[in-house]
Structure formats: structure tokens, C-alpha cells
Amino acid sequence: MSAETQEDVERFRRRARSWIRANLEPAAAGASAGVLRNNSTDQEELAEVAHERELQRRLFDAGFAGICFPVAYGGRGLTPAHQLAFNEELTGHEYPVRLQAPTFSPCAAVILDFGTEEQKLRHLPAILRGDELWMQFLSEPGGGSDVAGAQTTAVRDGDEWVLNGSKVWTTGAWWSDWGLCLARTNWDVPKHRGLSVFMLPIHQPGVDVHRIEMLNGTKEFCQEFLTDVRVPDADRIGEVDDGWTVGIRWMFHERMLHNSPYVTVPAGDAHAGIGASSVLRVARDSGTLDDPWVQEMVGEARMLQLTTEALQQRLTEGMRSGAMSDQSAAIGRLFSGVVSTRTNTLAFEIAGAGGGAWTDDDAALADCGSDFLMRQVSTIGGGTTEMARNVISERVLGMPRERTLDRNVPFRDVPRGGKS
């Protein structure tokens, strides 16, 4: 859409505000608090997923889905400023939270960057309507943060590929539709040069999804076992053996996550943890809000939230203008992970004894202890903060690469699994 035909941001904001207030319910206080809390049964969660699909369809029908996606694929073709305005007006209202990450970022963003025209026309409108929920099949049981060391194999068989292996830590795979999968297609070249990316339906023969129970009882994380899964070559994204080119951009979108212009989330919303408003509720419900020490911690939480928002805005503007490398997204990833763990710690300290033992009647104090034990999720999911530090040092600051023993070594010759 040309600049001349675009609706100006303030007019768009007013129209969005009117529609949101007329069509979306207010969000329940503290609805997004906590770290992957186990607050509902499987049946209840499936009902919530169905409701969020319906919310996404409402956004689509009203012209508020895919605000920054091209019109050709069902989007609005507007600017990140329009998306930001919508996010600001969305604050305090329900929204399709499960559909945003990783469906929109990184998965839809990767399809938009590297997909064929047929792939884009097939999947992007379906994603914008809420018909397709996507997950990323990226991490592997023995790989840690070294996603380039993928051992899930894809062997070509005519016009198809046969995939075998396992992926892990896939949040929500059990209720999702499609997976974006990184697999090894060449073992005779160094690891970064023998990867390819594929799209595949999750619920099909040969894909077994096992749910992993965490210490707080949640089973959102999954492990997938792929056994002779056939994928048409038409569902390959990018060139054969050039999956790392796709992967680098994939990681960029993953680090951007909820700060991506492709994602619809309320401004200032907290993810993989709790925000300043949740810390304030803990202080109020614990009866300690008048304590100067508690006031300092509530103030710290608010300061961290404001700093995070300002940092993300600066990074987004810098990368969009070209003044900063797109690898600078790792700065935001690192900071948000550190802030999330600190904010959870603040809530736990304010909760006092309520952080060690609680009942369902303890309002905001309930589950602060579990959140504290789960706080490191925010430094692992979406790419670890340690990997973000590496990206910042090597790709942003230009420091020397960390020495590795598998550089320029064919992947089949790299010792693995305890081999000497």
C-alpha cells in the first residue's frame, strides 16, 4: 500500500479503539501472570485455544489482523507504527495470545521472508484467519542451544523427503497444526552448510507428540518423535543445504518475538513471567504496600518495565532505519530475559511466607513460589540469553568468534554422544 493511500496512524488508532471496546472483553486482572502456570485442565485449555482462534478470526474480519503483512496475503500492508497503535489500544483487553508466538513470529515471518509465492498464498491467509497454528521444531534433545548441530535427518526420495529424528521443548505442539522444522540434509559438509527447512503438519502418521511435565505441573512443553515422515519437496523453505541462511533470519524473528511488527500483543504486556502490575498486586495482597522496602521493589519492577519498552523501541527503530544491525535484536532478547527473572524474584521476595506456602484464596500471592522456581524459563525459551550474549559480542560488537573444534569439519566426523 502506498504512503498516499495509507490510513494515517491517529485515524487508525481511533478506529481500532472503537472496535476493540465494542468487540473484545476486558482481560481478567492477572490473567497473564506467572510462568506457564498450570491453571486449567486439558479440556479447558483446548476450549481457550478454540476461543483464541475465534478472536483471531474476529480481528481478520474487521481488518485488524496482519496489520504489517502484505495485502496480497490477507494483511493490511500498513506500518509498524500502525501495529504499535493497535497494541497500545489493546491494553486491558482479551486477545489471541497463544497464536502470536511462534505462529506469527517467527513462523509466519520466516514464510514471508523465504517462502515461495504458492507457500505464502497457501499459509499466510490461513494463519491470519486463525485457521493454522504453527510451532517451531528447532531444539533437539542432545543439542542444547546449538541448533545448527541438528541430527534430525531429511533424506530425499524423489519429490519427497523422509524425516527421522526428534525435536523438543515445543510449547503447545499438542494443540497446534503445523511445524517449521530444521533438518540435516547433508552430513558431508560442516554443520552450518548441511541444513534445510521444511513445513509439515503436526498431526499425521509418523509424528508422535509427547508432553513433558514441569515442576509446577504444566505440560505445555512437548517432545516430538519423527519416524519416516514424508514431506513433499514443495513444502521445503529455502534452498537445499542452505537452511542456515533461513535459520539466521529465523533466530532474528525469534529474538524479536513479541516486539515484532507482525505480532499483536497489548503494549507493556509481560511474557514468560510477570510484569510490574503483577508485582504491585502481590504487594497489595500481602498487605505490605506501605513498607518502604516493598515500595522500592515495586518501583524497581516499574522501572524495569519502562526501560524494556524504551529499549525495544530504540532497537526496532534502529534496525528499521539501518542504523543498527538486525542482530541487535539479541540485545532486547538478553535484557528481557534478565528483567523477567528479576521481576519474578521481586514478587517472590515481597510475598514472604506466601511464596513458600499458599492456598487458592491467597490471590496474587498464590503460585509466586512456583513462578520463582520456574523463572529461568525466560532465559531459555526463545533462544537462551547465553546465546544472545554470543551474538551481541560477535555480530554486534565485532569481537573475535568463540573458538570451536567443529569449524570446517564435515558433520559426520564431529564427535557426538560421548564418542572420543
Second form
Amino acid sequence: MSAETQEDVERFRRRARSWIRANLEPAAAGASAGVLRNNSTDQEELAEVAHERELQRRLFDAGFAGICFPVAYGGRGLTPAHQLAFNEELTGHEYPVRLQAPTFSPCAAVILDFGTEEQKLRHLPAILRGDELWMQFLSEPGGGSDVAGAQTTAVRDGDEWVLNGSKVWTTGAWWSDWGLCLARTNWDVPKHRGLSVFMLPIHQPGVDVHRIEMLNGTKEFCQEFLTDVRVPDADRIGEVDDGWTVGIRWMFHERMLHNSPYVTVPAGDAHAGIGASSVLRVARDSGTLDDPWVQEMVGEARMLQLTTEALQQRLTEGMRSGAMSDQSAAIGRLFSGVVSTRTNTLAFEIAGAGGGAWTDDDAALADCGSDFLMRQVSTIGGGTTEMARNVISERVLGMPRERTLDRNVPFRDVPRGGKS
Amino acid sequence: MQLHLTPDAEFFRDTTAKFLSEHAAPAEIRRRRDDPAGFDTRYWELGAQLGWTSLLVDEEHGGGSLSGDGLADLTLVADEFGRHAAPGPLVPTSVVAGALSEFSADRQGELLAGMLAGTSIASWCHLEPRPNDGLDGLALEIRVDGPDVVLNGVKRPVESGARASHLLVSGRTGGGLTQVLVPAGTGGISMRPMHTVDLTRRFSEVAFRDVRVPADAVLGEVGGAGAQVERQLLQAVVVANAETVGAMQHALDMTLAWAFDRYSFGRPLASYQELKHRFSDMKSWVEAGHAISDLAAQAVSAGSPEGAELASAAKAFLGQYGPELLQDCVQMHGGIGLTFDHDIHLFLRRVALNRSLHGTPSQHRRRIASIMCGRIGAP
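Next up, the form predicted together with the partner chain, please; the one we just looked at was the form predicted alone.
The next block holds the full complex; its first chain is the one shown before.
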């Protein structure tokens, strides 16, 4: 759609508002509270996934799915400003939360950037309809931050590739459909030059999905063991051994995550973490709102939230216009991670003894303690803040790169710890 | 500062930047540390010609802005003030000129014209000693007495009070607020200079003891100035915020350059991961500072209902992270960063000053909490 015929943002916003109000339920109370809380059974979880697929389908049918995706692939071909308007109108309503990240960003974004026409037509409309949920097969047990050090191996066999190895930290792989997988296709060249990217169905023989129990009991994260998994060459994305070109954009889309224009999330929502409204609820339910120290802490949480949102807007705008490099996404990743841990600590502090021991009647205080134990998830998941700091200092500020021992040597000769 | 400026705005900003590089170089600022005024009249007049004093004044009263959004234009000047730790009463001049333009342009035409030309200084007497410090209430009393109003109380710190021909004083009348424009020579006013962390900004304590002025010196309504005082406070906060961000940006740039130049153990400081990571944190604070400061400026300028909360968020954020960043810049410089000859303290002074005026981070955090409680109807 050309700029001239495009619906203007305010008109779009009004249309979105009336559709949302007529078609979506209010968000469940406390839906965005807590840090990866374990509060539903597997059956309930599967029912929620099914409901979210259906929500996504309704968004698609109403013309509100893939707002920034090209029309040719089922999207609306509109601008990030339209997506932002939609997000603002969505606040306070249910939405398909599990379908957003990593399905829309980074996975669908990577397919859009690097997929062949055929691959895009096959997957993007299906994703926008809620038919395909995607996971990143990226991190490995042998290395989290050193993504390009992947050891999962793909060996060519005629028109197919045979994959072996293990991937980890896939959220909800047990109810997802497809994996975007980074694998090593050449061990005889330096690490960044021997990688390729594949798309594969998760539920197939040879893919063994294990659920990992986190310290708070949640079992959303998974580890996959790949044993002789056969992937057609047609499901390779990007060139053979040039997977890192894809990987760099992949990391970018991963850092954008909930701030990506491809992702639909209510504005002001805290993702996998605690926002200012949760902190306010904890203060209210602990009866401490008239304590000036508590007021300060509640105000700090809100200050951090507003500042994070303002920063993301600035970064998005800067990267879109070219005033900032794509590497600047790391600034948002660092800031929001640190803000999230701080906000979590504020809630725990306000909860007082209720943070250490609570009953089910304690309303917003309940589980503050468990949330606190899981606090670091926001500075680890999605790329650690240490990696973000490396990216900012080296790629944004131009400071000297860290010395590495894995450059310009064949990957098989790179020192590795453990048994491998 | 906004990422994208129109060519006009860029030209406007650049003109002030060049002027300040020439007239407010670090050596000049150091030289003025014992100057009783902190700046000379010629400097302020030239600045006024560049547009510094007119931005919150209506066109019909001789003011005018570049973009139609005077507060946004003013943040460009303030940002450059921060980058240069520049002298001059930018906040009080803007606030008072804006208030005169709105309420008293007909009666105070001469004063306003002088302020626009940079030849007259009027100061804003709003802040008071705690606990009623201008943010959590006011103690100065303004009483109606026949055809006059009578002022009793103390204002401090008052910027450029000693240089001002007029004082715009806020105070309490019964349950409401009142603002009065008082000639600085009126009987019953006594001033004494205060010490300050800044090298070129000057502050006074101003005591009002049965100070009597005719009632037509009141701006707006007696007892009905609450909203205008609040708006002025938000304007002051927005300008101070932009100044702080500019100072943070300059300090980061300076310190980054130092990290590349300075070698220890045969390596530049910039190559140490421990320092690289701290620079990354500082970069994130500066970008976040620009972002929240600009967003708040926009909301306050538009009179949006979110203005107060965003301005407080920006003030709380910059008040906390501005000095934090500057102190870390000092740390990265080592001992030389604590010397008078080094420039870094000029910027540390400015952000420390701005942190303390118009509400500390802690006060603004509580303001935010009370706004949130207002929204949900909690106590």
C-alpha cells in the first residue's frame, strides 16, 4: 500500500478501538503480574494456547494482524506508528501473549528478512493466522552468550540435511510448532563462517523435547535433543555457511523483542516481569501506601517504567530513520533489563515480611518472594545484559573489541571446556 | 535533545552552541567564580538577541518561538547551556517572562521589553526552606489589606535575586495561591547572598517582612494562582531537565575521549571491559535522559494531562542519574577529575545544582505516587 492510500494513524486508531472494545475481553486481573509464575496446570496452559491461537485468528480476520508485515504475506503493510496506536488501544484487554515473542520477533522477522519468496508465502500468512507458533533453536547447553559457538551440527545428505545436537531455553517448545535453528555446517572454518539456519517442525521423530523446571517450579523453558533430524534443503534460510549474516539480524530482532514493530503488546505492559502497577498493588495490599518511603518506591517504579517506554520510542525512531545503528537496540535491552530487576526488588521490599512468607489471602503480596528469586531472568533471558554492554561499548561507542581466542582459527581447533 | 531537528531548529541550536563556545568557554566560567553576578550584561543581551528570553512570550508582546512550540525551542537552548555549563538565569527569565506575557503584559510592558532585550532581569521567588519548599506547599503569606497586598515570608534559593529589578513571588492566601510582581527595592525586602555549588549561577535568600504593594501587582487572581504556579514549576523542571541532559551528554563525550587517550599498562582505558561496561550503562542513561526529557517537554508544552507525571519522572530520573553519571566520569578521570583546572566539575556542579532545585528525585517520586493513587482512587 503506498503512503498516499494508507489509512492515517488516527483513523486506524479509532477503528482499532471500536473493534477491540467489541471483540476482546478485559485482561484478567493480575494477568501481567509476576515473573514467569507457575500458576496453571498443563491442561489449562494448553487451553490458553488454543484460545490465543483463536484470538490471533480473530485479529487476522479483522485486519489487525501483522500490521507492519507486507500485504503480500498476509500483513497490513502499515507503519510502526499504526502498530503503536494499536498497542495503546489494546491496553487493558486480552491478547495472544504467547504468540508474540519469539514467534513474531525474532522468528517471523528473520523469515521476512532472509526467506525465499516461497518460504515467506508458506510461513508468514500461517503465523499471522495463529496456525504456526515458532521457537528459537538458538542457545545451546554449551554456551549461552556465545551464540556463534553453536555445536549443533548439520551434515548434508543429498537434498537434505541431518541435524544432531541440543538446543535450550526455548519457552513453551512443548506447545509450539516450528523451530528456527542455528547449526554448524562447517567445522573447518572460523566459527562465524561455518553456520547455517534451518526451519524445522518441533514435533517430529528425532526431536526430543524436555521441560526444564525453574527454581520457582515453572516448566515453560525446554531443552531439545536433536537426533538425526532430517531437514529438506528447501527449509534452509539464508546461504550455506553464511548463517551468521542471518544471525546478526536475528540477534537484532531478539533485542527488539517486545519493542519490535512486528509485535503486538498492550502499551505500558511489563513483560515477563513486574511493572509499576504491580508495585502499586503490592503497596496497596500491604496497607503501606501512606508511608512516604513506600510512596517513593512506587514513584520510582513508575519513573523507571515511563523512562523505559520513552527510551524505546527514541531508539525505535532513531533506528528507523538511520540516525542510530541497529546495534542501538542493545541500549534498550540493557536498560529494560536493569529496570526490571530494580522494579522487582522494589515490590519485594514493599512486601516486607510478606515477601518471605505469605498466605493465599495476601493478594498482590503473595508470590512477591518467588518473583524476587527469579529476578535475574530479565537480565539473562533474551541475551544477557553483559552481552548488551559489550555490544553498546564496542558497536555503538566504538571502543576496542574484547580479545578472543576463536577468531581466524578453524572452529574445531577452538578451545572448549567440558567433555565436548 | 530530540533526534531529528528541522533545519531551522538545527540552525537555532547551532547559533547558540557557537555563541556559547566563544563566550562561555571553560576558562571564562572559571574566571567568573568570584564575579558577584556570574555573567555580564553584554553576554545576556547578546544571548537575548539569539532568542533565549523570548520563547515563552507571546508574539503580540514581542516574543515568539521558532517552531510554534516555545518550550521545545527553549529545551534546545537549555541543552546547549548544559553542554557548556553556561552562565545566565535561563530558568527564572523564561518563567517570569512567560507569566508576565500571560497576565500582565499591559501593565508591565516596559519590564517585559527589557527582559526580552536582555537589559532587565526579573527573578522568580518560588522555592522556600523545607518543609514548605515550593513543591510540598508554600509558607510565604500574601494577605489582602485594603487596596494593597502584604507579603511575609522567606524565599530561597532565588536565582539572580541580587541582579533582579523585579521579583515574581508566589505565596499562600488562605487556602489558595497568589503571585505578585514586586519591585526589588520595595521596603521590607532584605536579601543575603547564598553559597552555591555552581560556579556562575548566583542565589540569594530573600526575606519579605510586611512588604506592601498595590493589589494590581497581582498576576491573575488572588488565591487562584495554583494552576499557573504549577505550570511554571513544570516549565522550570522541563528547562532544568534539558540542561542536565546536555551536561550529561557532554560529560560522557568528554570522558569517552579521555578513555581513548589515556593509556595504563600499555592499553587505552577504553579497552578495559570493566570500564566499557560502565560506559555502556552511562550511554543508556544519557539516551534514556534525552528520551524522557523530550517526552515530558512535549506533554507539558501541549498542556496534556500526562505532563505533570512525565515531568516528575524526568526530573526524578535525571536528578538521580545525572549526578551519578557525572561522579562516575570523575572516577574515570582519576585524581585529575577532582582538580579545579579540569573541566569535568563544571558539569558536575550544574547537574548537582539542578538535582536540588525544583524538587529532588525523592520529592518527585512521591509526586508520581500521588498522581498514580489519584488515578486509581487509592489514599
